[in-house]
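Taking the form predicted alone, here's one chain by itself in structure tokens.
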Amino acid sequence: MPHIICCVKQVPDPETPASQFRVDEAAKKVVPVPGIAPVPSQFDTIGVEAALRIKDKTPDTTITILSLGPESYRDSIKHSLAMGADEGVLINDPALYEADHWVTAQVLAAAIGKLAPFDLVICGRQAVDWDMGVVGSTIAEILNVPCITIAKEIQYKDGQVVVERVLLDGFETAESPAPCVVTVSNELGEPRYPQLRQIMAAARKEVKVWTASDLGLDAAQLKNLVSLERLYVPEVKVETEIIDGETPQEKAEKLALKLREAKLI
């Protein structure tokens, strides 16, 4: 019976309008826009989407629905259930909201170890807050197994994982044997969407919580390797002259001069 294991983040929404965006420069945080919930993120639910393509041509596979975060990440889990997935996992320990992604890697490396034996990890190729893209290849390297990134399609079958990968000028087929970690891509299609039997069903299904102790880890010691300096909205500026001219010879004159003034040319 496979078991693949799904990392799910939970982020601000996308759809945010940019006039409500807010930055508090001092915490260095986003600040959550009242009346809009937080969502999971777009890739690792396209990720849930892959291992559900896999289910559906082999039904005695078990997803279990992996995230690190708050209580209120329960939300992007439940989603998750109610897409298909059958259990949930959440590392609720406040000594680790503020994990970077090396520190997020270790933890929910030590979450997978913990959930073993698993045929599959997949994690979406970045998350769309931070744009990262380093957590999945990263638990790949502390499980000491192989990574195959930006998929598009993934088969499992008679433990072998086959991956059409995205290249910038086209695509390639990656084969690894199981156990791997899969990043995957917007490519391989938009991810199902939860009909209301399956919410109900869902809001049933349990979600076991841990902590950093639960997983042998000592939160005090795990330290992140990046740190934010700065985090703002940055200003954007837009200067227009109008360049005036009796004939299109004399405005690209008068154009090349103003150019030749401000160093460009």
Contents of the next structure:
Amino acid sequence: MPHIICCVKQVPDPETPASQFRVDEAAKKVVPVPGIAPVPSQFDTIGVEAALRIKDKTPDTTITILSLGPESYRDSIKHSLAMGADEGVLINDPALYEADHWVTAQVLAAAIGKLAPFDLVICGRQAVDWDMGVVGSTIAEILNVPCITIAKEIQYKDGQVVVERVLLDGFETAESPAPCVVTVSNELGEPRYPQLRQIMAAARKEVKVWTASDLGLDAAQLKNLVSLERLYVPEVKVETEIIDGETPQEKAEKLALKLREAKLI
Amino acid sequence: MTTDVSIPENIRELVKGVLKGLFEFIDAEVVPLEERDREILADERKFFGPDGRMVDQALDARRDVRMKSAEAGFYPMYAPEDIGGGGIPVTAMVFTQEGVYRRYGPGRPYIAWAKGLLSQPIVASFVDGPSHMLASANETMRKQYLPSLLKGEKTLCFALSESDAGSDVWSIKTKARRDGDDWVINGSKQWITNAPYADYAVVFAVTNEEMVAKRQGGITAFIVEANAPGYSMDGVLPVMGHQGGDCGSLTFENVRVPGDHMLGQLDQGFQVAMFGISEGRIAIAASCLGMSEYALDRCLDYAQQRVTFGKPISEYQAIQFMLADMAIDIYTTKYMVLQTARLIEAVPQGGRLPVKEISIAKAYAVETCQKDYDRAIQIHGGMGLTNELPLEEGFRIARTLRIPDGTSEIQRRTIARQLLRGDTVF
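Beyond the form predicted alone, can we have the form predicted in complex with the partner chain?
Every chain and every other molecule in the complex is listed next, the one we just looked at coming first.
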């Protein structure tokens, strides 16, 4: 009975209109937009989809959703359960709310250890808010298991994981014995949308809530390696220049010269 | 993040899950269809044929949406579980209708109300598909008609109104007479939503004139197949400047119906009708709430962008007052509709039937929605009048809704009658 653990992070909705996106520079935090709910990071939802495709072929697979964050992260766990996952675990400890990638990976690895035995850990290739892209491989390092990154397809059979990876100029196939960690990319395809029956079942399903001490960790001993120095929205200046000319050819010629002058062509 | 305390705790996760699932469904399945059909959606002369009926491309797209939504469980989600629906509680229905209209707005016929169409492909109501009203169907009817309705493959229409009888149900003239084991129906119906496209009609006909005269029953709800000999759809009735729509007239000339093709009991069709209409009223109120919120969202964006006399128009008190009035309407409507939904949910536990509250919610929600769209158009100026934005369409929809499922005047009549009967509980 394969056991897959999917790590899911909740992020501000990337569809938030730019006009409403604000950061609190003093607090170095993104200001939540009222009325726009945060969403599961898209790559993580694709990871859940990858796990569900394995479950479609091997129905006795158990999929556990694991998330580290405050109570509101429960929404992303419930969404994954509504897609078809089986269990949900939320690590909710105020001492961990400011965790960087290193602390996050340590906590997730400890939780995965507690959820063992497992065959596969699936993470998104990166979270779509900070785009660091290191938690998945750091978890593998801590757990001392192989890691295959940027997958477009994952197959699992008889304790063996076969992954098709996305390269800059093509694809490659990698293979690893389970257990291992795989990070997935958007090339895997669109995640399924939840069905009403599963939404209703997910609403009733209990999500386990753990703290650092439940994982045998001392939150005070977990130190961030990265500190956030400044958080700001860059100013974008747009200047418009109308190119005059009698004919389209003349306008095009002037435009080309301007672009060359600006070293853009 | 703060918790949305407007959603009762017992349904909070259900509501959030349904809204997120439904939005994902619409974005994945419906929006691509809208992009594919951009040309016909942008021009009613291409969306409707010369007879006012939707063209095949539009009809196919709407059926496709219904069937995919049904496959995902959303299409029949308001219908009770014992007939195969989702059994979503009324309060959750309010949040769902509100959420859909707030996000997608009016004027998108592959999603919900638009172009004079008052049926919603993404989720059925009593005017076109599975609803609480069908819980009164007998076993034979359930087996024969429910499967295709639940799948969204077939649709029905609710044929109650006539040229001289709408809210005045006791004045209907369509009659059904016994002939052996069958019933034979004669008469005509008017203003019937989805009549031009329905596969079946729930037809209300007089079966006992004495009972009708005493207003003690005598009306029966029959399920009639649209291809039955003698059944004819006389034409589309375009409304509010549209080129077509889904409102139509029906005529029955000796339409023969088997004896058990009924909803509810013989002579008890009035209760069936009122059940359907009450469901419709609260759904209309919830949808108008979402439509008003959509309008306010657009106004807040526009008022902060549009600059006149050197500053954004949001800084002018005249505009601020309109925004504030919209917010007052929305807040009042929201909690009025929610409280009414809670009262409806309490009926099976012995609560009173909130007759006046349903009427208050329906009348208030559609009237404030119309005012809010009027304000939204005013705030947008010339842009508000163009059909580039769906504000003028929202205004037309809100105006339309003051008529069906009981006019605003009929709602007030109901409210006053309840008061005079001693129902003064608030």
